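The chain below stands alone and is given in structure tokens; this is the form predicted on its own.
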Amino acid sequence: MKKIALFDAKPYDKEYFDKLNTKYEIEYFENKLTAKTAQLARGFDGVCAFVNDDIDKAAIDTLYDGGVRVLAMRCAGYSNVDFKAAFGKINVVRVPAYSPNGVAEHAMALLQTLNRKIHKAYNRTRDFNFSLVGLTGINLHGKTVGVIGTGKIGQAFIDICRGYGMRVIAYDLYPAKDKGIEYVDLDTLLRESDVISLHCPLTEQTHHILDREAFQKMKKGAFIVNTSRGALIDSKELLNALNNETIRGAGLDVYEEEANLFFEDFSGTMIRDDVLALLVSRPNVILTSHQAFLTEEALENIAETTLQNLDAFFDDEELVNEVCYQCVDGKGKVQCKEEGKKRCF
């Protein structure tokens, strides 16, 4: 029975592997992949890491020298793997996608909580307190959603926010073809959308896309949503944003320095990171810790592809969510392998 060392392990990451496991022997770390944890893996033949785990050259080496061959992420991206240092030692394998629906009804569900005030209403009425003074809103309908990246998850959101009535303007280096969305160059997309919805991935192209001449550039008053990256925007400048009332809130599932912060319990911890506490204090903006992907559904996705990627490599059989450097073009594109190539190497 082949090993498997899970790290980053939760207790709904246990309960849906192990409600679909039948073959292999799966160890739950609690810690964070990295270059010091790395030698946890010993003897096991596989790993699965998840987005905020550490994946460096450092990472990749130990692992190897410990017997790991498969490094399977339960999670669609992959910002967090040096590539080229698995390259030829270690088969990189992803879940591509397993709740598109679920992470854009979360992005839409900030955003109506930002329009709509519900985090406030819901404080005051528990306290009693029914005035609705400072809780005024705006229509979304026939409002301008701009949204940038329209993989899958940016494709579901476009169809909730047609379902409100609401103009959808796109911004994506591989527009999707025959799906009726009006494409615009990133300039228009922020100067006319009353919206912002990021959707795409973190690549060299994509990091602070939205940076200090972006919201320069913005509508004033514009909402900003980000489910995707943290390192999407410039944290220190969407805050210099707020203050300046550029935009009118932020509704984020990610934050660029959240690595060493999301999925853990910091309540009673004194938090240095400046710029995350005065995000969080800010009355219009919402921030939840990553957890848009987060349904019943999306947790069982991820458990059945990731063991089926582990099983296909196993079986010698074809990686059909492989990913290594060669397949990606430095943008974010991951391009077919080679006629007949079952994997990388």
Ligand code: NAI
Second form
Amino acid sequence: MKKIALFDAKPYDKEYFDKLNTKYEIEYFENKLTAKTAQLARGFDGVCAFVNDDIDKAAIDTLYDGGVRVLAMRCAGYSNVDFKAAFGKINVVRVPAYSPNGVAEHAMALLQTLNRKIHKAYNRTRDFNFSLVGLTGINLHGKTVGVIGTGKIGQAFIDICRGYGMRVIAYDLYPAKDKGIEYVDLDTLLRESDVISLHCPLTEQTHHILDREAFQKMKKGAFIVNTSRGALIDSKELLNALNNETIRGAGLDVYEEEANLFFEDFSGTMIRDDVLALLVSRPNVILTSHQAFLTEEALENIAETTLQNLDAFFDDEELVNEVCYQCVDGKGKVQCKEEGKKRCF
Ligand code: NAI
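Output the form predicted in complex with this ligand next; the form predicted on its own has already been displayed.
Complete assembly follows, chain above in first position.
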């Protein structure tokens, strides 16, 4: 029986993997996968990792020396993997889509909580404070939403926004065809949008796509929603934009320095991240800790696809969900599979 080391394991991961796994001896490690913890996987055939693991060259080399030949990411994003280091040694597979609707629904939940001040109302009514003062929101109907990145999640979010009667404009390096989406350049999107929602991956091009200049170009009073990756936004500039009331509020499921914080309970600890502390203290910022994906359907899809990816690897079948540094062009795998190969290497 092949042995799999599953890192950053949470009770909900274990529940779904245990339910669906019939073939593998899975050992669950609570530790994140890093250069230091990679040695725990010595003697294992494969590892399974998640979004905030730090799979750099040193981690890859240690895994490879220990006998690991496949890295199964149980997520869609892969900006935390050193693909160049892995190439030729460890095949990297992922779960390209496990909950596009779930993530898009969470983005809208963040937006509407922020807009209609549900978080404030919840606290007030629990204290029998039935005042409405300070709870005024805006109608989304008729407003313009600017969607950056119109892949699976972006399109699901667009569908929801259309249901609200919003005008949708979008920016994407690779516009989707035949979807009836009105594409504009980034400056136009920033200038015209009442709501800006980020749904592109984190790449060199998209790092701090919302920086000081971008905030200056925005329509005054826009809402920002980010369920993609924290480093798409320069957090200090976000704070400035909130402070000078350029923007109305921010709904964030991700944060650029989240890696050592999110998914863990620090309620009894002093958090030494002033930007984060200032962000969460603002009434017009809603922060959730990378939970947009977290639905029953997504957890089942993640476990199912990850186990299928492992089956394909060990049965020497085509790795349809493989990614390597040559594939990564912002659109996911393209070149390697076009050459008709079963695997990237
Ligand atoms: P996708 O690959 O289907 O779509 C991404 C879109 O971004 C593509 O249309 C691509 O052309 C576009 N894009 C790439 N580079 C761009 C650029 N420089 N400027 C504008 N657009 C660009 O990905 P999917 O499944 O829609 O996921 C989007 C992101 O959502 C992921 O990269 C991941 O970071 C994040 N995510 C977050 C989750 C959460 O729980 N918060 C869960 C799953 C994904």
